[in-house]
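Presented as C-alpha cells, the chain that follows is alone, the form predicted on its own.
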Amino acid sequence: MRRSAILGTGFCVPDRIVTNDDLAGLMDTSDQWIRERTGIEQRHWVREGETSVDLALPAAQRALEAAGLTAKDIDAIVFATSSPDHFCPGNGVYLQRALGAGQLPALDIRTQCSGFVYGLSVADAWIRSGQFERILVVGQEIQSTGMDVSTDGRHVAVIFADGAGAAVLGPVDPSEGRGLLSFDLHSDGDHAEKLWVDAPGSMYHPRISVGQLEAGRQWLQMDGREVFRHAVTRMPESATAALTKAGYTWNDVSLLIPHQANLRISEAVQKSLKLRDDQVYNNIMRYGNTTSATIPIAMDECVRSGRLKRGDLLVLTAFGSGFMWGSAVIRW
C-alpha cells in the first residue's frame, strides 16, 4: 500500500502584532502576569475587515510552492478551523476559489485545536486509498473577533490569536521510508462545555438573542484549569501511542511539535515525556494560541530553518476543545 507525506509547508499570521503591553491598556493585567500565566510576549490579530482568505491564500500559496506545485496540480482541500467567516458555507470553498483551484472538493473540519492533526488523518486516508493524490490541508483561525477583550475575558483573550497553516500531501512509495505512519485520535464529550462558544446556535430560535448577547455567551468560554489538567496528560499519552503504532520509542524521535495551548502545557509535556530542549519546539511566545494552525506554523518555521530535516522523526500532539485530541507519527 502506497503512504503519504508532506510535499511542501506554509504559513501566513497577520501583520498587527498584538503585545502583553498593548493588551495591558485594555484590562486588567501586565506583561509580567501573561508570560508567567501562558508564556506568550507577543501574538497577531487581524484587522478590521481581514477574511480567513487573507490568511490562508498566503500559507496555501507558500505551501504549494514549496512543494513545487501550483493550485491546479491539487486534487481536495481539507480546511480545518473552528471560527469560520460564516455560519455557511464553510471556509474551504472561499480558498479554493481564491486559489483558482477548479472544481475540487472542499472538506471543512470542525475539531478546534485539534484540527490540523485531523485534517492530516483525512488527507492520509484519502490518498492511501488512491481516492486523491496532491491534497492541500489548511488549519486557520480568526480567534481575536470571538474573545472578550475585557478585564472579565482577559484568561481567555491573552492566550488566543489568529493566524494559517497549510501543508500539501501527496503519495510516496513505502521504500522511501519517508511519510505519514501513524495517527492516535479521541474525544471525550463529558467535557465539552469547559472550552466552547455557546451561540449562535441551531438549537436557539433565533440562534441567537439579546439576552445571550448581553450574558456574553458569543464569547469564548474557558475553564483554564480543567484544560490544563486534562492536556498535560492526554498530549503525553496519545503522541506515545502513536509512537507504539508505528514501531518506535521516544529515544528515535527527533522533534516533537505540540500543539502551542500554553508554554506551561507544553513544559509539563516535555518532563512526562523527558525530552531534551533540542527534541520540542515552541513559538507560543510569538503567535500565541492559534488554535488549529499553531502545529502548521511551527512545522514550517521547523522546516524553513532546518531544525526539521529529511530522515526526522516528528512527532505531533494537540489537545482542545471537544474535549478532543491526537497525535501524528511522520518520518521527514
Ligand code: UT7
Second form
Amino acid sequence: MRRSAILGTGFCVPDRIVTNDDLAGLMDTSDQWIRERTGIEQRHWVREGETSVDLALPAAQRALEAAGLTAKDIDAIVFATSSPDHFCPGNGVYLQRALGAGQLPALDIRTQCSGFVYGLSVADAWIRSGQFERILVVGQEIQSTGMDVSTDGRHVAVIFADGAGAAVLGPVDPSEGRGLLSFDLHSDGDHAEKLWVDAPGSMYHPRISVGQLEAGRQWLQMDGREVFRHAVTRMPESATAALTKAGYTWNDVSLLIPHQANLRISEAVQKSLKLRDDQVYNNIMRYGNTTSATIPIAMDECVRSGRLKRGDLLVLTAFGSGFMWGSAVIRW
Ligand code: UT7
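Let me have the form predicted in complex with oxa(dethia)-CoA next, following on from the form predicted on its own.
What follows is the entire complex, opening with the chain shown before.
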C-alpha cells in the first residue's frame, strides 16, 4: 500500500499590515491588551477588491515550485476555507481557473480552523487509493471583511486575519520512511453557535434581511472563553490520539505545529503535553489567526528556515468552529 507525502509548501499573505495600534484607532482596545491576551503583534488584511485567488494562487505556485512541479502536474485541488468569495461556487474553481491547469476536480471543504488537517486527510486517502497522483491542498481565508471592527466586535476583530498556505501531496513508497502516517478527526455540533456566522443563510428567505444586517448577524460571532476552554483540552487529546495511532510517543516528536488561534492556547497545549520550546512552532505574533491557513503558513516557514528537516516527526493539531478538531502525524 502506498503512502502520500508533502512534496512542497508555500504561503502568501496580503501586503497590508495591520498593527495593534491601527486597531486601537478603530475600536476601544490597546496594543498591551492584544499582546497579553493573544500574543498577536500584527496581522495582514486584504485591501478592497482582493480575492481568494490573490492569496491562494501565489501560495500554490510557491508550493509547486518547491516540489519541482508545475500546475500541469496536479490532478486535483482540495480547497479549505470558511470564508469563500461567494456562497456558490466555492473557491476551488477560481483557483483551478487561475492555475490554468485544465479541468481538474476541485473540492471545497468547510471545516474552518481544522480545514487544512481535514484537507490533508482527504488528499491522503485519494492518493492511497490510487484515485489521484498529485493533489494541491490549500487553506485560505479572508476574515477581515467579515468582522465587526467596532468595539462591539473587538474580541473577534483583534484575532482573525487573512492569508493562504498550500501543500502539494504526492505518492511515495512506504520504504522511503516519509509520509502522512495517521489522522484523528472529530466534530461536536452541540457547540455550532459558539463560533459562527449566522447570515446570509439558506434557512432565511431572503438569505439576509435589513434587520439581520442592522443586528450584525453577518459578522463572525464567538464565545471566546468557551472556545478557549475546549481548544486547550481537545488539541492535546487529539494530537496524542493521532500519535498513538502512528505508534509514537511525544519523546519521538521533533515539532508540533498547533493551529495558531491564540498564543495562550498554544502555550497551554505545550504545557499540558510537557513539550520543550524547540518542539513547538508559533508565528501568531506576525500573522494573527488565519483559520484554515495557519498550519500551512507555519509549515512553510519551518521548511524554509530549516526548522523542519527530512526525517523529522511532525504533528499538526487544530481546533475551531463547529466545533471541529483534528490532528495529523507526518514523517517529513
Ligand atoms: O481559531 C480558533 C477559534 N478561536 C479561538 O481559539 C479563540 C479563543 N478565545 C480567545 O482567544 C480569548 O477568549 C479572547 C482573546 C477572544 C478573549 O480573551 P479573554 O481573556 O477570554 O477575554 P474575555 O472575553 O473574557 O474578556 C475579558 C475582558 C472583558 O471586559 P470585562 O467584561 O472584564 O470588563 C472584555 O470586554 O476584556 C474585554 N475585551 C477587550 N478589551 C480590550 C475583550 N476584547 C477586548 C479587546 N481589547 N480586543
